[in-house]
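Starting off, we have a lone chain in the form predicted on its own, written out as structure tokens.
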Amino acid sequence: MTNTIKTPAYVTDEKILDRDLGALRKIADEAACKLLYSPKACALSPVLEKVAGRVDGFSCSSLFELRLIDRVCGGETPLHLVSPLLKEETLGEIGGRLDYLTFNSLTQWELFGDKVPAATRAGIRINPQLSFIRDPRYDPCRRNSKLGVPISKLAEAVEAEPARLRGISGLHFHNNCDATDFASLLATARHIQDVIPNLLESLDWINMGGGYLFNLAEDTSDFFHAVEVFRDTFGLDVFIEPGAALARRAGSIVATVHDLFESDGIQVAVLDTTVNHMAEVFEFQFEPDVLGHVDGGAHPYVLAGCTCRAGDVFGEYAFDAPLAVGSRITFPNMGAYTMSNAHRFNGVGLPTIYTRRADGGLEMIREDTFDDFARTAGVAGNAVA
């Protein structure tokens, strides 16, 4: 079926997607919390149609994203915004639209919260100060965080200024990422419960964001406790906004072998895609599973992208058949953070979109063109810049 595919692709596999999607669907129900996806993490219109009908909405980060929902799922889809980023023009061009909005801080909620629509149930995101993560570029509790007010401030805030969070019905937090068991979600709901259980005791909903791999967990039972913290002891509507955990596993590159030749003692293969197309490859410097890569195969490549950047290479790969120019290379798990961060370095063309229905027929559902890179160098037209 690969053979059919023109490369670079992004090809969406609607079979996963149906099927991690029902996981997280019966978690959440057997929870009584409520699912929402965070379209973050892929925003491509076969995956929003496909989760439209079976979340309980769309956790957003942008005006943008917003707009795009609203477009492919309908004007009647729930909406949650949350973002470090808000313009008083977002709340006028979309504010009537929100079902929730969530402040990143005590100063954005003392500027904009007088503007929120009646109808709109405005929260605070807090910063549980609480570090999961080694890698502080994708750690929301890092020093000088940008994400949240701090838990100990809000706790303060409670305690000698309670007027200032009047109108204040939820919270949110979000500070793990890529997570396959759920203690420290449950040590960060216990934490909370302890620093500000009257807060918490005047609010209706919580969103413990996302950040956890539910499909690859082994344990469930601390997610349903921590779960439980809120709704049972406090009565709070729970939210969970997984994007990674959704989308991550129906997605896959594939790409063409198009050279091959030694360097210092080992054949490279320069592919058609490259790390503009995967940038979390490059930025966390990890080699992404490929199909048919056997250890201590007898025959090892160093697989390279097309472009000029000397760290565009993916790593040293091995397969028991050897490669040649025109054999098809698979990287699985591509669904998350792949298109929504792909760029067109070097005037490299993003990967064509394909869908793979669930009765496996392929359909092709965008190519990049040379207009479409034109227009981003602010070419008009077919103008000659």
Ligand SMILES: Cc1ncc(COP(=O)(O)O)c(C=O)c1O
Given for the second form:
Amino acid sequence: MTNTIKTPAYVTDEKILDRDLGALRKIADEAACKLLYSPKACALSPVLEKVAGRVDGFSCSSLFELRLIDRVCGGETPLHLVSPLLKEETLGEIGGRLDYLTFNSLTQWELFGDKVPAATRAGIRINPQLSFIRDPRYDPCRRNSKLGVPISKLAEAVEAEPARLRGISGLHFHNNCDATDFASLLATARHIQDVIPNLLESLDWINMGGGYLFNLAEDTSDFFHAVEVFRDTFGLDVFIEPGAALARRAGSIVATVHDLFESDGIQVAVLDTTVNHMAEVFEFQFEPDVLGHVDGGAHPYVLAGCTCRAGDVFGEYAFDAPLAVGSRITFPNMGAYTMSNAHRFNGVGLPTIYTRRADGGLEMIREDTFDDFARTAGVAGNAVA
Ligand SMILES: Cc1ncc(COP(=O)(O)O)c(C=O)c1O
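Switch over from the form predicted on its own to the form predicted in complex with the ligand, please.
The next block holds the full complex; its first chain is the one shown before.
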């Protein structure tokens, strides 16, 4: 079936999405917590349309994401906004549609608190000051963090002036990435309970963020204990807002080999995709999974992207059968942070987007064109004959 695909392609598999969404729904229901989806992981229509109606809302990061979700869901789904940037015009344009608005800082709360619509629940993002991520580029609790009010500062502020948080009904935290067990979540919940118990008593809700790969966790008991800390001890509504856990396994990139040649003793296969399309591969310098790769396979290759960047390379892979010009290469588990980070460096178009329906049928959703490239370059007009 992959041969009918125009490459480079990004394919959403509805069956996998259904499976992973169902598993997340089940665990959220068992824990009696509310499940939001973070569209920053993947905001493509096949994903949003499937997710809509099966989650308790969307946790957005920007005005565009909010408007996109409203367009897909017809204005029917609960919307949350959490972002370090809040512009007055965003509040003016969509504030009335926000069910939950989380302020990133006390200064933003002081600036905009009186503009929060009456029906919108306001919260504060806290920095729990517990780091679990080694790479500071992705650690919300890094030194000099811009993400949330440090919990010790919040405790001091509330003690010095309890009225400062009047109007705030909830808290938000997010301090992990791709975790497959929940020990750090439970440690964070207990830490928050220890530092600001009185504040928790006065609130209605807490959002525990994303950062956990629920479907890969062998033991979820710490997740349930973390929810219990807030729900049972303080009577809070508890939210989670995963992105990758829902979207990652449902998406793949499919590419075609366009050239093969020897370089320093190994065959290089040049593909029609690039790290432009899988930006995290370049950012984290990891070798993505490739279907058909066999450790020690008889036919080794360097799989390379098609741009002029020397490091536009996926890594060394080996196959049982040799590749040829025209061979297809599939990168699975590319559903999260792939298309939302993809760009057109070198003028290479974005992957064509497909969805594989549950009955196996393949539908093209969008093809990137020269006109799209020209429009983003600010170049108007018709193609030159
Ligand atoms: C505030 C917030 N919530 C949720 C998420 C989603 O995280 P993940 O995709 O790791 O589940 C992120 C990711 O960066 C985030 O910053």
